[in-house]
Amino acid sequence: MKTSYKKISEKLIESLLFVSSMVTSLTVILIVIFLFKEGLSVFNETPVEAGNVIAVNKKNPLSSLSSEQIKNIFDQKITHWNEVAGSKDSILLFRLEDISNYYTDEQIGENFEHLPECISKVVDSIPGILAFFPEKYLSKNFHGKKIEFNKIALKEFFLGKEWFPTAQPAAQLGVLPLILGTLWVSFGAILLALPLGLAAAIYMSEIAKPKVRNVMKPLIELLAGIPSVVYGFFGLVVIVPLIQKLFDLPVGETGLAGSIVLGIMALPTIITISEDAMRNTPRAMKEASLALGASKWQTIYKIVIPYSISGITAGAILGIGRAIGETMAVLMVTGNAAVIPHSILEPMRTIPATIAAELGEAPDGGLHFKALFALGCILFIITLCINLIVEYVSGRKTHKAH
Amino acid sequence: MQKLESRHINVHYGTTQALKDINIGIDANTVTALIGPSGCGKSTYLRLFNRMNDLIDGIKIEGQIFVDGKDIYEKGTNVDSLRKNTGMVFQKPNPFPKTIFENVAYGLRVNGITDQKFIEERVETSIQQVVLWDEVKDKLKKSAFELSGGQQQRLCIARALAIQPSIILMDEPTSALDPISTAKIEELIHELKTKYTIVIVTHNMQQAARVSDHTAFFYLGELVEFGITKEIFTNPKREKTQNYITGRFG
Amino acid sequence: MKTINENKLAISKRRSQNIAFFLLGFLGYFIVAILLVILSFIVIKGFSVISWDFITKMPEEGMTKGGIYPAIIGTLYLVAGSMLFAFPIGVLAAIYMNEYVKDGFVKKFIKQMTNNLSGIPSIVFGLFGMSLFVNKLGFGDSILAGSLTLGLLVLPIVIRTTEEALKAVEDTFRQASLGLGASKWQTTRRVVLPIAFPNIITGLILSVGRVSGETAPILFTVAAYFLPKLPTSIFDQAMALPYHLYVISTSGTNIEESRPIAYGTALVLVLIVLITNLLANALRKFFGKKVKMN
């Protein structure tokens, strides 16, 4: 009797213990599932807001204009309908402000009640007209052309070149300023925290005395402990600044402050990494060298950085990984531009900056949200597969050591 | 004059003493074995030779060793051309992370010889003092490690030779080794005699007696025995001797 | 290549070798003066503004005056929620890892899950945490959904080091337990528990020191701008330290007036960090004494 109570409570204590060990993996997969879900379904919505209608004259022979075209022709970029495979006339665009243009408030209309007949009339009038107005004056016996929008393609969102999703009437959302801005303050921040890291990893584990390296270590893992809006906030008052008078810019929040702030933040992880690694290398190995009349600098470059040379690439990576991730100290410093770079000296945006600014005025389940989880879907990936790597560069070491 | 001598060697890892008041000769050409139970201060008295010790924090070393007649822990002393004329061998294989010939290159090169052709005959030499050439010709551009146990050894040993030493230190070559591996280092022993002088921490009290002129017994960090291995091993002068070869401690 | 050069190749090997260490040095040294220099700057900067009524007074004036109560009681909340959600999940999923499970594909399912919890961005925590607790649990904007966050956000930590201090625990402890005929359980509670007990604490601080600091998780799930009035339940959103440092230093209402809380939100944010970091320490070497005496 009592042993089998006891063996009952052993399987429910062990079953508790599967259930908790199992909400990590639940929750990367609840992860994904939410991300995925909310993210991809930006390809199934059309960049113009449900709600509204572009419609032309029907004797236009088009059919369907992408958001990069729509906004072209409300930036008067695109003047003519031949330029998108449309009619031989110029485009005449009418908002539905422009109403009062052609007919009176009394022809409209106490409660608008004859701004669909309106409408209606005013597209079926002039050949050239593109039209963009609430869906909900829309006309029963509407005598224009409403045109499908083209779904927001894949190619269009990775490399479109803008990103301004709140555009009207097309959203604009093309992500490529923002991959590479997360892309050039990354490399920026690697940039400058590798070799910082490696020498300090190396000074560390083959150099400095037992005394110096005990003070050492423990700093360095408070840098890593410091929180990263802390960082952003040292960065924004004094590197900043410091840089506008540096480089004499109209302003100092660029893609190189935040390399400079990552590159601080990166340090831990290279130097701890990399300095485990080297302290792996045999004793022997080091001796064996040493014994040949090497040099301690020769046994260091020769071997003990060749040896360990797949932990430094794994901490090298990891370090990428933190800085693209990044949020908050990016977001302070980096100026939030979102457009093409070509100087580390410009204003940068990138990938989480523009999650963490935009969500909170994204409205729940618009076209804007879902872009920001799709956006957190890249991040995600990125981040996985830089795991994944540092997982086979470290799991090519212990194979290589037997 | 003797080729290796040790006068007065006190040695203290902190407060505790490994090696106390150590006197010995070494002849050129000779091979001696240096055996004891593990503890007794004889790794820390071979590695005395080529200044191995000087890596290890809190160490403090009295006394003198003669290399050639030259004090080795004189200030001074060019450290990095007395390990190069001094080659070791260690417990384990222990090759590089690179290919065969790289690993055998690796001390020509890191004494400055940057003649390509110079460094590719020497490499070949060495390779073939060990015995090793024929397993090895073929794949000089693989990694060391796909090189059995015995064959790293070997290779290990071809790297010491490389630099041309006129000493080699063995710190128990072959403990790592199966019996065929150790067998081949043996018989390689006997004839790098011939050149070299050679030093051997062992373990293995039959090895001992098989390759080595003299051997020199310590025990907790004192000369117990020094002398001629055939008289050691059939006539030692002290009991502690006796019982030690005899396998009664240790 | 003989006895001529031997004493120049000496002096150019120990020529580069002397440049080699000292930049190497220099450069060990730089990252350490970079981080004196980011503390000190923060603690001078700091140090004047911290006072008994910096710390527990309301905001006043936009921000630009009084103190940071509500964003010390807010960040309080979030470290006491996400813990009690983190800390016995992290142990039991630990400890089923360690003691438990054999090595095979569940345990190296779970290990890769685990991982790959950890390498996850903060700001993907984020948006993961408002569409779950936030929408579709609808706990709106509140400490419970900033908790649960920010809980899921160190689970992967707490088990790491929960992990590691059992893994400290020697066999021959557990054998001598089995061996008395202790249940698998019996064994885990009372034999190694305890003895790993110092270790499983010291990651527990250390985690409530990252969790503290974090701002990523907590902006669309709880983190309030100003609020008046303290938060009165789990259902209510509240401020934040770390919230709080990065709005009155980006967009507050004036934020050169606002600066100097800011230099003391940053500080109180640092010493938070300091002071788990030392308490860790010193509870290992306390720790680790006293287990190594019995």
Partner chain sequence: MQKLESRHINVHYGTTQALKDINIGIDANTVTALIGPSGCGKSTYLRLFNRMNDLIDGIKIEGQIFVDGKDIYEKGTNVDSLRKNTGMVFQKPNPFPKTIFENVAYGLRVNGITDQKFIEERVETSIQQVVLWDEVKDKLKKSAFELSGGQQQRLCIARALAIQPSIILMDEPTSALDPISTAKIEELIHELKTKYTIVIVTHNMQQAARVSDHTAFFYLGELVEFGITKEIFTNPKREKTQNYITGRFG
The other form holds:
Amino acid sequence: MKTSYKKISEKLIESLLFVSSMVTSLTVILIVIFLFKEGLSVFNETPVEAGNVIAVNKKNPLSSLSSEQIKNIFDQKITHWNEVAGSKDSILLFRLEDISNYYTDEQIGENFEHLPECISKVVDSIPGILAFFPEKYLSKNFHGKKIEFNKIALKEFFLGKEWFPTAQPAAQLGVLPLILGTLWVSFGAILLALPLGLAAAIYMSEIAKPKVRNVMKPLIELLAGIPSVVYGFFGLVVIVPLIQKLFDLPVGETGLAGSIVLGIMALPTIITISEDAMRNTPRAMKEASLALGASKWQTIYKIVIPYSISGITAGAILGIGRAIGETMAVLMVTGNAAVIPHSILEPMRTIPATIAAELGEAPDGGLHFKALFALGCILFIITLCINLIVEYVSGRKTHKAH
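Got the form predicted together with its partner chain; could you also share the form predicted on its own?
Below you will find a single chain and nothing else.
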């Protein structure tokens, strides 16, 4: 009876563990599918927000405009149609609020019932006009020519140099500055945190006296529980002025400040996990190495590190993941400038900071909303690639050790 009850209990526990693992795995898969479903939908959109129209005079030979050309026209950087393969006329911009310059309120109508016809007549009467207005005011017998836009292309999205998703009338969705900013800050943090974290772990596990280790380890673990906004304040008050003074910069909010703050934030994770992995190295293996004449440092390098490389890799991946995915601290110390950085001493903007700063303002299901999900997809891919690289390097070291 007891044996039967024990078997039933074991089967029940196994079933619960199986269900738990399946639910966890399925949740992760569904999250990734949802992320990419929302993110990739941005490539089915045009840079002009749905519900708006850009039109020109029907005699204008122009057939298409890029989002960058539209921006330059509305910024008055392009003032003649022949600069964009159009007519020889000067460009006259027309927005909906400009209709009062051509028609009175009585002509437009108390409820704007005549507004579509008025807009159509204005576009038809001015050869060099470029009109931007809501599509609901497009008359059935419109006398102008609508400009058609191609869907957002991968090349335009990834190689574009300007991120301005709320620009009117055409959004600027160039993510290159954000990708470069993320890589600058993340790799700087990794280069700072990995060597220091590994060195601290080696010291605590193999060199430090028990009293020293018993004091240091709780303090380091305590650092992992400090909120990121506190690190951000520390960086803003201490690190940013120091960098500004040390390098004689106009502002101290730079990629280097972000790298230092993220490196500090990643250290507790890397140190704690790596130190635990090193302390699990069998004592017999270390004593055998010393008995064969190896020095203490040779034992650490040839025995301890290769044996605990999987734990060190796990610590590195978790630390790097925190560095790449951090938002608030980076938002506070990097300058938040969406421009292409040429040096780590320049202000820059990362993908997580962009998502955190803009998602609350993006209309649900709109172009801006989908573009931010696409940024999430890029961040996921960057993190995955870095994790695979760390795993590959660790695997090679393990293979050489054997």
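Residue numbers count along the first chain shown, from 1. Please read these numbers as outputs of a predicted model, since none were measured by experiment.
Which single option from L375, A201, R349, V56 is at the hinge, given the motion of the rigid parts between the two forms?
The hinge between the moving rigid parts is marked by R349.
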